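Quick heads-up: it's one chain on its own, the form predicted on its own, in structure tokens.
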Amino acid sequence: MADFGGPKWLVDRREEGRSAFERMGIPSATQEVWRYSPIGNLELERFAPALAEKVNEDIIPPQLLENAATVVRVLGGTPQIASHDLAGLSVTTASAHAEGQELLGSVVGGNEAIVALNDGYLSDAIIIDVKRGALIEQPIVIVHHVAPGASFPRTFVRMGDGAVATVIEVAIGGAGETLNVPVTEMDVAERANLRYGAIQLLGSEAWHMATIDAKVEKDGVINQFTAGLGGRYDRCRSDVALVGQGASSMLRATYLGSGEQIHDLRTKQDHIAPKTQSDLLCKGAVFGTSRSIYTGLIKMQRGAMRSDAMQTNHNLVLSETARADSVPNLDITENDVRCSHASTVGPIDEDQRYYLESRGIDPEHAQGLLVRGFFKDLLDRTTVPIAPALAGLVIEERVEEEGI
């Protein structure tokens, strides 16, 4: 493993972060929050360290630097740090920062393998902070320039009371042999509005395993948009914390199969306080034999009373050789809370298909046109900025590639 050097504290976290590991050894598909995934394919000594390679300005969306208040590039899971003259904002890494050892792991914790397999061997993270009422009205984007081998990048997003911004991170490359592990943790406090967007767009034999954990405070609201469309096995667990009165979350999130691809999506929306709300909505689509996971969890807990939680997954499977398994499941423990949850799986519906054709469509158009509505339907529900324009670019081009 490559010598990353920093303060003694980051030294020590790595050697910690390595220990923890070796004690809790690699997932299991037994583990409720792996069934059904791959996981026990997955041979770490495969994957050298990453080294930060020169950007390729070419592969990175131009969308993605118009009109950005700044820009981070990440290489090979190493963070490079931009300078910028926004009132505040504080953009550094988590080495330089006076409080980097204690925001590191405040919300996670260390308590997943996978977290503590970023701790082990992380270079840096990005710590962005957004002072107390401060408005950042162009995206803070994040590109990770992720080279073959395994990188593990972190962020930590701390949002002052009040404050309103945008964060953005898009994974980029990652051809061959790649294993990319990523960390993002939000702590949103009172008052304080977030829109947050991940979209991942890796080589076709890369592994991707995310991880996005959020916190929000009183009256705090984050809204959160990811996409999965490239990777061989493309995993992202998202959790939420609704710690505050009156603290809000929304997710949308979808994924695009084709090949042998595997997309994997967990999420929690934990309710902790009262009078909390949170919204979640994901629809992807699978063809060939590519195969999708959904696995959600609505957690009431004791003292959130009167707060109120949707849950909606939807599938589309465009062929007899494509796979998605869906499981949205509710734990309850307090009474006066509202709790929905519903989840599709199967083709497109043949009364929307026979309604196109029976107004002169061929069939091969009429799909594509149901398959590009299924997702411009969650793409328009997304609030985040800049990412949904980008992920619905990305499939369509999918989809004419496919030519569906």
The other form holds:
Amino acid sequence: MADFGGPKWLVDRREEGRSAFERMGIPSATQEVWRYSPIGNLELERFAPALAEKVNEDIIPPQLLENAATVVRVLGGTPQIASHDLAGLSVTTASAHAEGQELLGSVVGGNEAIVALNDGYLSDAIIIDVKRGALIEQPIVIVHHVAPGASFPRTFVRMGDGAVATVIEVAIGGAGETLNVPVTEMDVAERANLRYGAIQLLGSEAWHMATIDAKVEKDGVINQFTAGLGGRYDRCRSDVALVGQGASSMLRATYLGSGEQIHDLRTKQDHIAPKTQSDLLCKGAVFGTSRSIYTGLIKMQRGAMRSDAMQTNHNLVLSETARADSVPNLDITENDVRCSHASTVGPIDEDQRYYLESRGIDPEHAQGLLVRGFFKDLLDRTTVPIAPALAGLVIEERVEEEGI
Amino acid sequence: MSSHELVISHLTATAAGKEVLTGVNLTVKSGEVHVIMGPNGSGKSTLAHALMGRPGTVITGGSITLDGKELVGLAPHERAQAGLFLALQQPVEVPGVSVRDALVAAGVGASDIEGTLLREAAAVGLRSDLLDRPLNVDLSGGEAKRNEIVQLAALQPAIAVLDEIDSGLDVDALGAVSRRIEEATKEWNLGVLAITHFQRLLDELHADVIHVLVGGKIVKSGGPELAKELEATGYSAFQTA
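Here we have the form predicted on its own; I need the corresponding form predicted together with its partner chain.
After this comes the whole thing, all chains and molecules, with the earlier chain placed first.
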């Protein structure tokens, strides 16, 4: 069972988190960021804290673990830090970190029920510190072993000035009734470059409600890839705040729904400083009676002059009973900026199908090529290492299961 | 070499609910090059899509047979498998699907496809690195047209319909594409039906028969001398006729 001990600040934080959550309550689908979601069905009291036990790891290609700078396994929300000998990289728990108390919450803030819930029940957190100027070539891999019950994993990545690193989080397990509420905070300092991948592969009954929040300083770069593939309800709120001049963000995101899955992705590209750039491409598909929700906000704050933002969301709806909602939004209070957004929801493109069929490809094969091509296009446009390949393997399996 | 025959007779068709083809009669045999010329709105592209069976182009009468087999009522892939090929006026972008994947799915042997692609790309002056791109994605109009000819050569159909193959190609590229098509008429006895708006195609592609399509039907057919007549009089003489 999750360990709720630790230093006094951590015990206090849990208490504050719980009372903040009491105060705020479970969010309501009437709130814009929860619109269309099944959040009203969440019954927290049904979940006991998850056991700290390993689940089957076979879904993860061995090379990913063998080639990692270090592998942290998180069992039921409790991190098991492994030793490594790389200069410039420190991986510890928050309770063992001198600044753990200050770091946790410094990016994500505390004014959000789901984050308060994580604060209230987190066992400990992982703090990844990449020192000023360090170049960590191999990925830092975090494998979340999600046992039945409730888990509240927490990750904080701090990139020092000019540091370069890759962090990949994979969530596996989640068989049976499971609630997983991870929060990942990333603080990218000046000229640092962080590549981050998050892949969710939980079982078909699990609820997964993730928060990913990043802050990027002057000329810093964050390059992210997220894939929501498992779960009954898979939610991810992914926000980036570009706080320093010239900061940039790239996000590639995908989801694949089958059965009765709900995938729910909310993004924010918050341009605060001048000459900041963001580029978001999200492509997902829904089969069966599954549904997807994408809402994205590009915010151009006063003072973010000469900034540039792109946001594109494409959805393939592959059955009569599946549904996808796509809601792009712009909030612009600065004149001298460039923004573009595009969104599509629909079945396979008739012209593409006709083109392939005119080469002698039968409709079934044409559909297979087009669905695979739809995802391949997204994965090919992703420059985060390794994570897209892992997602691609799972997507291929899932597409095959749909008989395509 | 095998010999084939595409016979279009009394073909009428509507596109977007409007009658466009009003009775087309035409026969293309293996090894022949036919060029259909016509002004805008005469039904050129509708004819191309009626032959391949594009959804939305509805055949209301007549027949299209290839070696005696009726194509009307067949799905596009069945017409292609019967030996028909259509090079599109505007080749469609297909994200994530390479020309290699598409051709293998269409039945081209996977073992020798690399050599075929490189050879055929060189023949029409298509940069070989463009073969790695998804179909037509980020290709210029001319590159996409050359890519259509690469696919034509890999598939080796009996009869090829080329819809405005000349648009987007400069003179040199049009020359290279025309040479490849002419070679194909000898190499595997390809029959060609090229559809165009412009005279310039005839400067490069040697046509055995030229047809003038006006008002959804062929109003005149003849040898290369018909091109000269068209050059002198334009389409107006045929339109008022």
